[in-house]
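Below, in structure tokens: the form predicted alone, a single chain.
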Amino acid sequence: MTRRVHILIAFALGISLAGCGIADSDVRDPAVLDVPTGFEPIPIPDHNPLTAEKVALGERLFFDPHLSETGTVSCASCHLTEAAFADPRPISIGVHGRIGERNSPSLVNIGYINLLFWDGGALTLEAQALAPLEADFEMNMNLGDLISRIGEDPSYAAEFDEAFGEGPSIQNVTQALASFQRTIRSGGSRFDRFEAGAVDALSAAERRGMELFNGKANCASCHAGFLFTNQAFENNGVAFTYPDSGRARITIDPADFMEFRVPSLRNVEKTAPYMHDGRFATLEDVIEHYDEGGSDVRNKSALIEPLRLTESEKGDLVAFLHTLTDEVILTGLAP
């Protein structure tokens, strides 16, 4: 197990790992290890159980440039550590050049997410794998010769089979992926150590945002529960970009025009640009694009109208967006 992943475990148990000498024998079952206090259990589908070996190897493989037509793209060229697992380019850069469609979001605590994409269009993180690695625009890997490629590799060849009993498949690329993903989790910043208890973690300013944004400013209609999302799919008030449509690219359902995936604020602060276009380069644009009440969109939602925040309220509001940080995963990680 390299250092990486023991981070990633450490925070599932909500400890750090400073002097705490973690030892493979405390992950053998990562199955049942527990979650950072406040958090439900991580789901972990009955199809692919959680193991050590799968995490290992899905770590290998997420950061693998090979998994790439050009071997240059791996998964964290879009989601880099130091950005909570979010990319800080506008628009998403795959192989050759090519740019995406969307902004990659953040993976922290996507364990917990019901419905991947923006859209929504992939159900499992399993599932959600096959996409960057086919996408002309991402990774354009076949994936006959991606299997190939990986059989080539002896050391590949020898975590597969500890992991799963047999050599590489596409199944087993995509379970051991989705496992490792699944252990990317966050719950240490100053916002949990003050619902912990720890009163001074937070400061006046940051106890006013934390104020507004319940209140006045209505950002938890949305951004609720320990992950800061509802899992909704909602209309906020940004303009029609075509041809992307949201939601309704999925459902092909016109009540759903514009409608995203309400993304984590977890570790917001770092996840910059926002948006699923990646239109708005701080938070101080996003407060003001709420503040404003939106654009003039068809389907907007009933929740966004104009909060009529004044500056020193925006100032607080920030502050406590701020205290979402989880500094550890952003330098603990890096690979």
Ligand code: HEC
Given for the second form:
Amino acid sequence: MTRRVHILIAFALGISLAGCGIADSDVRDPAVLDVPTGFEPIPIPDHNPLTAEKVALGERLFFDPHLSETGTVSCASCHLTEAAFADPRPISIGVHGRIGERNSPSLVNIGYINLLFWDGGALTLEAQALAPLEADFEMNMNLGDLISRIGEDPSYAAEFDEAFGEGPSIQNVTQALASFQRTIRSGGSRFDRFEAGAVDALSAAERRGMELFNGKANCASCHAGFLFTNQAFENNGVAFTYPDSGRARITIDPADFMEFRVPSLRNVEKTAPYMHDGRFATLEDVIEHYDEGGSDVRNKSALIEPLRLTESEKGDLVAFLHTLTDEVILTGLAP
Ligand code: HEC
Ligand code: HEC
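For comparison with the form predicted alone, would you give the structure of this protein in the form predicted in complex with the named molecule?
Entire complex below, previous chain first.
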């Protein structure tokens, strides 16, 4: 799989790395990511400077099923390019057909997300990668076996050497995967063209939908900013399904019961089904949920109330959500 990744090589700039405290000896072709207009810079951790070599290696690892016990499940099995790196199945399925617990979220613009997983249980992309590799219902891979398996492939050995100056290790695998995922960014939707001044990029119905989104329907109070998420943990009134108590799983605080990280809505047309458990098959179902003010559940956010939208307003809202699709990212090409 080839992927055109635009990275601005920053070795000549110095400035972008000067403030980051990276020792010269750690820097192998340091690069910064070009981001779409209107987007903030993507934070790159000091301990894992971005390089084109790590990104290329991370991409190869991401799409490689040999990283799983059975050699059949890659990261991309549950994060499909054509689904904006989400999974069309309500609940992801791992090795031996084992069924997981949650719907796989889109990884588009994941480099901006502060706390990973629906419940915020992973702090960095580097740390997160270990979870699917080891989980018995995902890739079920013994980490020692993983390193020996990769080490047996001479072309991998060469790529690790180029990226890290040494052979494969768990740290290198997770750093490469994280580096690749930071490059999955997207801001090329019709909505973005509209924001940039192309007034006719949106139809009248889509513009009405945008007004509802920001106004009467109150969506923007949580789905805010250029990613359409304020990254808060909220209870939007989906009925409780055992055993998922959301954010409270991590914090053990009843005040966080059934709260999930507000998802980005970029490319939402392509990331069905919806919510942490994939309970809604269509965006129309999602709008019905909000129109009714969600289910009557403990800890529901005060922002979730019946909306009493007309049928045509519901249609306009769905039409607006469709304008957030970036066709380019769905082909596997970075913007
Ligand atoms: C069997 C399906 C499956 C496989 C394989 C898989 N994932 Fe995931 N991924 C998921 C699910 C489900 C979640 C959500 C889990 C949760 O929130 O508890 C997730 C969440 C994530 C997240 C956090 C997204 C967010 O919005 O917070 C990242 C990053 C990620 N996966 C990367 C990877 C990488 C890298 C690999 C390969 C090493 C991988 N995944 C393999 C199903 C999968
Ligand atoms: C109180 C904050 C809040 C408000 C207001 C809100 N949402 Fe959400 N939204 C969330 C949370 C939290 C989730 C994830 C819940 C889950 O996974 O169970 C979510 C999920 C979604 C999803 C599913 C995305 C996916 O990838 O699964 C869509 C679509 C969505 N919201 C659209 C809207 C629209 C349209 C409105 C306005 C009518 C709205 N939201 C209002 C917090 C909010």
